[in-house]
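What follows is one chain in structure tokens, specifically the form predicted on its own.
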Amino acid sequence: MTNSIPFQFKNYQPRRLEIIDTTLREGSQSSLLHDHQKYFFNQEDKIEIVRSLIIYGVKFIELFAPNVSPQEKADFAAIKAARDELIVQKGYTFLLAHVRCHPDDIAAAVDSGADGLNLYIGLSDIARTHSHGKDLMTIVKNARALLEETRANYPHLILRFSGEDAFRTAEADLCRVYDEIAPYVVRFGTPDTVGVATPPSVAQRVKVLRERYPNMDLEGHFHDDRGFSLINALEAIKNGMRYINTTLLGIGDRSGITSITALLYNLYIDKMYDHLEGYHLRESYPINVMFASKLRKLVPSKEPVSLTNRTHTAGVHQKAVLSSVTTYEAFPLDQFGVSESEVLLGPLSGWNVIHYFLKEIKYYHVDEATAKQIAAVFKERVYNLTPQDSPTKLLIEIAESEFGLSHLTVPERFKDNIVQVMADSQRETAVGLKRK
């Protein structure tokens, strides 16, 4: 089966790798924003989020049909304003709405301005007899006809079929609907609606779509049921896959979906560099904590680049990288605007970070050997403190109150240029161990 649509994407060259990102759509169904009392993205926060993903790299943003609600036209107007606004500096973004297989949200999202349509309705078993009812002949009676109708009517839309929970679908149930609409389409969808996918069954399967649609681009949505969604998608790439859907931290209905900044990141170190071009590899944490803050909550431990992914509190760990990080941190989280590591005084930390905080983060007059004695008192106290106390400043008072010690003088020309700070576990002082 070929494809004949001689769509040109506004004379755009997609590249190795495109990103369509969900963050308004998918991360939208996150129980998150119910848990942090937030239950939406404002249009401030879509704008500021869609602004961030394009000065990150990101060519395709994939949003509600605009018929959802009045809120969500309105908000897909100040969001195509918004993407107006950086064509010229960043190139053109397209805008997808997500649709279903229904003449109403086909009309909303024309006449909001969509660059084009992402298109679906469930084919598995399940889905047509719990969801939508349909018979697959009805289904492919029904979606050539309105294909066929929309691509005669706006031959400049991008249009992208997706036969939902594609992976409890039959191959032969999918392919019997694909063959019937690749005439209209430019792109299939996967979608791993219920993350029931593994890597096997995802190589297999984009083997298999590959083989029968040679000149047709694939697209792949995997969720995080089972936490295989990263791995999912780098398989998905890996077999030859061009699209895939991501959210910002992964973010999505249930366990979410494929974060960006980790897919990006493991293909960086997979040296998979090809499949980067276009992408601002440096704004990733940036953008990470941006978003982050939308949630009212800090990046998630379980995101890779994150700066807990460079946070340390075994004593053991933070002897080895206050000599070099690299001993605890195999991976160039800086090349992703993770420029610290941070170590935490706790319970766990030895005398050897004791004696480097208080003599070149404190100042303090201090040799190993009442480093070693002021740890041992620390280390019988610490498992005392209370949420509200502070590991930093009981550390503080011991050695002051019980060993005495006193500060160095420094002068205040050389008080900035110390590049090795401490953090407590309340975050308390500055975040450590900057790379220059």
Second form
Amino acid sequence: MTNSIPFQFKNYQPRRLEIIDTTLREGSQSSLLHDHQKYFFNQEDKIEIVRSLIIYGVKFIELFAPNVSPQEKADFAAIKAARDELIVQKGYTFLLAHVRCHPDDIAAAVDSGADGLNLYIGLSDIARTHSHGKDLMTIVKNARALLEETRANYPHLILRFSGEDAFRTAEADLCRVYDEIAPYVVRFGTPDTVGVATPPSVAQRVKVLRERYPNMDLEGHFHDDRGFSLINALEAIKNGMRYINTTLLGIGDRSGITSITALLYNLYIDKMYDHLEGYHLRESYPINVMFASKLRKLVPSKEPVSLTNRTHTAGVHQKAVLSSVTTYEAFPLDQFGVSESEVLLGPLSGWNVIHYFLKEIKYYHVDEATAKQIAAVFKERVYNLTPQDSPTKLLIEIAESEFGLSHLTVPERFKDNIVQVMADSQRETAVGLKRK
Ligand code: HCA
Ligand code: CU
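Switching forms now, from the form predicted on its own to the form predicted together with 3-hydroxy-3-carboxy-adipic acid, please provide the structure.
Following is the full complex, with the preceding chain placed first.
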């Protein structure tokens, strides 16, 4: 099967990997927003998110169909204006509307100036029975007519078609529908709507679709119900899929989809550098921090591009990372914007880190023997801390009032050589570590 539409991407040559970020569509469906009594991103949030994504190097951004609500329509226009402002500096970014195979959605998206339509419809038996109730051939007939008309009326639009729940749709059914639709679109989506796909099933599906539609680009959208959204996206890319849907921090319906920074980080680790063309990897951690603050939370500990991935609490680990961080940090997070490392003072801290903290960070005169004694007292008392106290305060109190430690005088110009600025100065218990 071939796709007959020669499509001009406004002179844009798609890269080896094109991320279609859907933070503002799929991500907006996340229950996390409800948990934090936020419920939706306001227009200011959306513009900041879009600007950050464009600066990060994303060229395709998915938004809701503008007829979802008057607010979505107004937001679409504001986002488009923000996108337009960045064209001279950053090149063109395509705004894609996520639309049902319904004339109202298509008309609203076209009116709002969308560059493309991400059309979708449920194909699996379950969706057909419980969602829209239409049989396969009726779906094909309606979708085909609509797409034919849309293609003819708006030759400039980027049209994509997705069979929702593609991984619970029989291959024969999927192909029967895609065969009919192929002449009108440039991309087929294969969403794993409920997160049932596994790396082998992804590899198999991508191979079948690539063979059957060699001129068609494929797009993946992997939900994380089993925790496979990242590995499935990697597997799809390794088998030749070019377009992948992501969100910031992987948020989305239920447990979400593939995290954008986790995906790029893993491609880097796997040395797939040609897939990273045009992405500003050093912005990875800053973009995660920006987005986490919108959700009123910290960058989650399960996010690979996080400071937590560089935070050490166990005494044995702390001692080792003081000597070389590579002992407990295998991959280079610096390139992803995590330029600090942290050791947290707490019940598990050993005398090494206490010595390091008192001497190198707080500039006390302290020898190792005294640091060992202070550590013993600290370890006894730290369990009784109330939430108002901090381990740092306790340690300093012990050091000064019980051990009578006094300060060294360190010339100003040497201070920066010893300690890095801490990532979050609110966290009094964090010890900044010098990177080696
Ligand atoms: C949805 C379902 C969807 C669609 C993905 C797509 C999914 O919320 O509309 O159209 O590519 O997971 O199937 O997100
Ligand atoms: Cu989804």
